[in-house]
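Here you get one chain, nothing else, as structure tokens; it is the form predicted on its own.
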Amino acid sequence: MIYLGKIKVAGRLMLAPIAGYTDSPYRRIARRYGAGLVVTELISAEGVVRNNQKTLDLAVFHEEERPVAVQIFGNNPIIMAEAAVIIESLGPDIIDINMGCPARRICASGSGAALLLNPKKIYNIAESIVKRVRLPVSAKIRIGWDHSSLNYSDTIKALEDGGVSAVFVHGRTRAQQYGGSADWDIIRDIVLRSHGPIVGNGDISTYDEACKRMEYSGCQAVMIGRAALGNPWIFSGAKPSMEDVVKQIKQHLDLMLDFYGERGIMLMRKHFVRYIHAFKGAKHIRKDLVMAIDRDKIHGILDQLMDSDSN
């Protein structure tokens, strides 16, 4: 049984947030397949405070997603706290602070992974949010800005002193972006140094690998990002058949249409590629699938994929 603050999470394998992919429909799917916690895409604290509708739309979630964390980013402790109060009113289970996004546009403003250069500000942001909300507060970090500034010990201390309930650690530096290897030795060291729950993240591609990472590092849980796209079965370790995959794609498409309207077809295209890439005959229908403009046409193409797999 795992708790983040007072929130009981549903399992030890969690869905990491990925901009453009882990929207409400996919978070619902991940929970159905056993993800213990799901997290929204990163949301601008400035946008929340300014009541920007596009920003607030990113915070929308379905009851099926619970337990769900809403992730915010920014670099001003006062604005971050104000945004957290607004987010709390929407009723999520956890508020997560993004301190690990390596994207240039985020870091250029002093947000995301740029905060790793300033443990004092990390403390100020964490404390300001924790004081203003009743929900558990977590933070997502990387192990440092680059390998010459691996100040994760200072970062963890600042977060714990600031009152956060848990820390999600991606085992890469900001300089690595998503290349190279995640350093699970450092994640293990963080677990040994920490007083609260640590959730590890990075280079987990299978259910078995997730279990091995937890055993090695001592993490209470792990987050899975890119390997979960098109593969929600990773949270349970199940091995899907082609029939399972086709059925799931159809269900995902319906969730997208319900959530986004007809725009859901266009937004689903990147998911099609993730679901089918490993199957025989996939390359021959990929173009047709991503060019299809209605539900019936997509179903026909998927049925064609089923036929090709059985021949």
Ligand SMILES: Cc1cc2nc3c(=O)[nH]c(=O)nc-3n(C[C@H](O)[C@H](O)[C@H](O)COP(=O)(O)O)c2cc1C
Second form
Amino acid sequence: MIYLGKIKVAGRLMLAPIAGYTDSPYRRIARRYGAGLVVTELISAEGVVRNNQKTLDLAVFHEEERPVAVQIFGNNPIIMAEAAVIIESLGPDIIDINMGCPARRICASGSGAALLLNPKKIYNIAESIVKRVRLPVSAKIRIGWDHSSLNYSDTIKALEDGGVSAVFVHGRTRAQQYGGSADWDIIRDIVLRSHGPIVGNGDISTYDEACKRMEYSGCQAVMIGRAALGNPWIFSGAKPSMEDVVKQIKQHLDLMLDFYGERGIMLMRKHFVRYIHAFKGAKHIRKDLVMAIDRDKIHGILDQLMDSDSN
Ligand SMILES: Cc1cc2nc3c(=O)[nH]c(=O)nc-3n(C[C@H](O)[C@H](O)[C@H](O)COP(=O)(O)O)c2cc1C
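Return one more block: the form predicted together with this ligand, after the form predicted on its own shown previously.
Shown next: the complete complex, the earlier chain at its head.
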């Protein structure tokens, strides 16, 4: 049994937040396939405090997602704590603090991965949030700003002193963005040095790899991001048939239409591409799917795929 603070998570493989993809519909799907925890994409603490509707829309979740963490980003401890109180009133299971986003726009304001340069600020943010909410608080970090400043021990200490219940560690520096590879030796080192649960993250592409990474690093759990897009089966290790994939895409489309209305069709396109990428046997229908403009047309294309598979 794994606990993040008082929250019992549902499994050792979790869904990492991917802005623009891991929205409420996809988080529900990931939970159906066994993801132990799902996390919203990063949400602006300032936007929450200003009651910005677009920001608050990103914090909407469905009961089926539980346990679900809502992730906030920002730089000002007072505003972050204020936002955390508002988020808590929406009823999620965990509040997560983004300390890893490498985007220039985010880092320029001292948020996301820029916080890694300032352990005192990390402590202040963690402490002020933990003091104001009853929910467990976690943080998602990188191992440092760049390889000449691998100060993850200071980061972990600041977070632990600030009272966080768990740390999600993406094993890259900010300078690496998403290139190079995640350093699981460092993640292992962090597990040895820390007192609370550490969830490792970075470059896991299969269920077996997730198990190996956990064994190697000693992490209680791991998070999977990119490899989980179009491939929710990664959480169970199952190998889907064409029929499974077609059924899953149809189900996903319906969740998107329910959640977004007609806009769901357009927003589904990037997911089509991911499903097709993960399931090579369907490559030839990619273009047709992306061009289709209504549910019936999409069903038609998928049914044809099934027919051609059974011939
Ligand atoms: C397009 C994209 C968007 C992301 N958005 C977020 C985000 O909103 N919050 C966050 O903490 N991490 C975000 N990440 C980082 C992932 O959660 C994860 O740490 C990273 O992709 C490494 O894991 P992976 O190799 O399993 O994908 C994002 C990554 C990508 C590629």
